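Only one chain is given next, in structure tokens, and it is the form predicted on its own.
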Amino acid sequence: MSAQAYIALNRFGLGARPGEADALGDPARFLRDQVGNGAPLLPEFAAAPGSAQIMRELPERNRMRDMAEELLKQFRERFRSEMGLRFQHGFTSPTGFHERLVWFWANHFTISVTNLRMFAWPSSYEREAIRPHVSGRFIDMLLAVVRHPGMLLYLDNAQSIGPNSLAGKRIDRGLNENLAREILELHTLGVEGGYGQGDVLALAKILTGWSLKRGDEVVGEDAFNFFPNRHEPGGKTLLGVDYAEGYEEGVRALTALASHPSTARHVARKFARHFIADDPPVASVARLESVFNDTNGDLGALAAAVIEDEAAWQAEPRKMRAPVEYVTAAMRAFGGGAKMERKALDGLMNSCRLMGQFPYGAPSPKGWPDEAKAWAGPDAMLERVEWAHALAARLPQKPDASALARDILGPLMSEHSMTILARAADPVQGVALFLSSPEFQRR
């Protein structure tokens, strides 16, 4: 079997499952078929409450303080259950590339439960704002993200009020720049994208009034609402372009940002870094940037372009697996996860936390880092080695480590590593050595 089959499953996907490489066929076609075609979600995950339902569950403001502790406990428990299902889907999905695209874009547009009020939102946010658009247009994902309760609450835009608006003149609460700043710095143009503080302020004013319905106000499946009485009146100038007041001008501003050349460059660099190398080839970045520009931000075309990039198919593993990727790849290697109990899923999530990562738990709006130096420190590596040994010891049936390595990584395993596996004292040590090998740690 060629190395390309194993690269398709491990670098582009979430890790090979037993026997999967042998049945793969054309690796590039296998990946292309997943662009826009993800496996169905687990029924319990797909049926989890949506954002509109969650907003209807929230009490009126004058009762929120009395119910805060109870609500936090309820939403925290639901979050852990939903993230367990998300893990389980990653363990078993036959469309690992599609799932990796979801993870990439969810990290690009990060929301995080480090803010405790966010426990209610990650599952609905991913299902409503990210998954439907991973092969669609960038602008459609951007609009879905900015309109979602998860992002509006995480970056405080739901409470942002124009100082000169009708509401701003009545209450002591004003403009919040958080969402505008992160849209420019992280989501679109990038930190070197050519904007200034004046542009942050202008976009913040443009987005005033973009907020949420509550309780009985929520009809249907959309909790978003534009409140004209909170919107900063008058014209604004963003990146040298004048915008009038109103909701549609906000859509026009975001559309302009989505199609800006700096956005294409920023997204292309991040995409190449994720799929090719921490320091991707200049030519690869330029090619992806051109595709983004030429297709008006078609993310399916972007995914297809990285599949066609020769640099992405180099046999040398250049990307360090982050903890969630590492644990997911291990569970896939053993064919596990299909009928995993909640307690076991909780244990795996806690293991990821000890290794330094947890789903939707990034320390800042920048999301989780995508470079080896973030995950390859001595303490982090020790946690992985100890976890690998503990997992190997718990396996009811201990596979032969050499056979496992050939099945999961094939020719990507070096002769040196295969020699080490062959010299293992027992099956437990052999499996632990495989999971700790440089080839399995990377993709």
Second form
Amino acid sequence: MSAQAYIALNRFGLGARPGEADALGDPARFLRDQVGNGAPLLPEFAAAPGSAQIMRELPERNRMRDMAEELLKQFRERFRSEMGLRFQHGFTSPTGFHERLVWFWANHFTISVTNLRMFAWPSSYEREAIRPHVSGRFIDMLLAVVRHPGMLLYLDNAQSIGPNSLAGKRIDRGLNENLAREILELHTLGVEGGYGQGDVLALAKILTGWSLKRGDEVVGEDAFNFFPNRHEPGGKTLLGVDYAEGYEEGVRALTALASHPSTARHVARKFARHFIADDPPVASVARLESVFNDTNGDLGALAAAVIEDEAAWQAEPRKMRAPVEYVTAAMRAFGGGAKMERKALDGLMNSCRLMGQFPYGAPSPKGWPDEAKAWAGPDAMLERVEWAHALAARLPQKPDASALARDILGPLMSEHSMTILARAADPVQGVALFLSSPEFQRR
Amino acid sequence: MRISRRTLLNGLAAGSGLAAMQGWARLAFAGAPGDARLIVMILRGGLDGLAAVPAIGDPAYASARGALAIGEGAHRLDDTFALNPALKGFAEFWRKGELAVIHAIASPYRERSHFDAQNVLENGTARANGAEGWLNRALGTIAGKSARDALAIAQSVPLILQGEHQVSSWMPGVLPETDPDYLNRVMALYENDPALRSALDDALQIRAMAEDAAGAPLKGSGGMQAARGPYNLVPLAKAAGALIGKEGGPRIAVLEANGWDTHAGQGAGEGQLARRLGNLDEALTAFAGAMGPAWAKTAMLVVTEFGRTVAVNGTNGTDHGTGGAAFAMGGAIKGGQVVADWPSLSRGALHEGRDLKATADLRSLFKGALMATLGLDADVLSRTIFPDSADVKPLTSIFRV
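Give me the form predicted together with its partner chain now, not the form predicted on its own.
Okay, now the whole complex, with that chain kicking things off.
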């Protein structure tokens, strides 16, 4: 074979393919025949949209983008207005303890507005997944949480696909273990609850296919759907127990986690820390733990148990109010909040942010911290004290600080604080000092 | 042979005398105001070290990273490593010899919980439950220290600075200036509540310093409102730099930035993570500028709680991993070097088949920085500051001392 054939293929052409040189014939002719006579393109390549088509599509695409942005803006707008209503409910509700339970559980199962899309969810999440279950069963709340768009989207499970599922084989996406990990670490067993990376993976696989219907597919009040074609086939082993495939096995796995002794310990510790003290008595935690175990996670019984606990009735305040609690308590102290302008509610929400806590804006799935040191940093303290003064200055009628203090905190006010209130330079300062007093900062 | 005290002193005076004297001098002045600064910035959420500092020269890099592999625009550091295209300012620090990169590094923690990992990073032990920060213990070694020697740019003091010794925290405020008489009375209210009292006292002192640094009250100006926005670090970094760089400013400072937990839609040379890196890059450039001459005496460490999985996950992001990258920047850094005992990205070399293996311990970086800036000795570091860490050797090669 002459060198020319190879030159024709490699120098003139794109390079030889196997056997091509042998079949070539006259090299010069081989090349001449190609001039003005290219091989047909791959059909899909040839049929790809042309520039005119793209120009035709552009306005529609821009319109869709604008609509998407508009929708996100609406989500944020609705979030602000609904969080304002939630605030207002707290300002006026005669059932403060019930509301505190809602806040506690919403924080236990945190979702957060980490991006614009997330603004869509907190309000309905709290109403649908948290509120109905605060005196119900833990497993029911867990299931409602894990099936809710707020959680499925916040911790990415809606997009998680079993690598060996029908959908997983077809498209280039797969498993996301985020939700599974946080269920084990934060929602149920706790970080020292006795699970490993293998269990995280197993639960992630068990929860593949737990996702959401969209648009017209959503019928009734529940967008949740189990998609068998995204579900990882085959058995999984979670905490030594075997699970088969399917939705019901996922429910069985979550049920097992909900009634696991580590979950009782984890929940009891958090509950006692929230309602009793940063460092709650061991006996209180143990009592709550056994109530949780004995009632198979009856959250009403858990709430009743903390009411029964003497440690929760000590006169000395053991907890620092978190910013949202603090602002709420201040508004309640003036009997305000029944009628509030949107702008004022926005302002309060912003104040909470400056004190370190934006509603449904926790920095991570762990939720807000529940210890004084998280809220009593120098900067946050100054923010509170200044906010108290700004609020007092804005009150249309300034109440007498001493009378207000007696009305709101009664004998819980110390003599020392009452003396300082009595000596205030003017009514605004007096009210501000009351709101800044250690007795009001704590609970 | 028995060495008498006199012989030893003579020996010092004669041979190695000069070096020893300098050593002593450094220790003696460790507590002096205006000396070297140690700044730690914590990137919370788990920064993907292979996105920030891609190992583009690793033969396995492109295939291991798949869709996350960074092609065009990366700033070459050496044959193996480059900086993410978004890190333009970092590349400039590198050029000036003020940036060193430490790669394949992690805390001793080997699980994958953010919160435990951050605890370990901050408490300086190998366990998640220590409730005292290593920088607080380090602060304890400064002679004549006050709460203003350690400052957190945060509303609340993060664990790394919590502990026995008083520290301060600061964020720019937005409310109008409050009547000093009122604040004095609040201080009186807190007479029997030491926690609230010291928090407020520190806040007032720091504010006075910050206003002094800025040359004007920081309250009530529109610009400072933006400084607290969640997505833009730049204004806050600038204000913090001016405060920390001030004559007599804090010896130790901590900054934080959230949002590095990129489980979905992470992007490569462009995209979500690159945008965040770009903002960090701009913020630290502004920070260094605002520090003024003090930057020349600064060692700033930028660290995260863990790296992320090498391979892309099912949602075009990465999950919690192990080894990652850390940055050391400032005039106290011998820059222009990447320190890495590189474990390779080939499948067999990965930790548990998924993560970049950690071949260095973050505590070695912290130890080196404490030696260089506060003059601590290796023994104190291994026993007190980082308990039971004698086997973790200080990384000294990247510090100018």
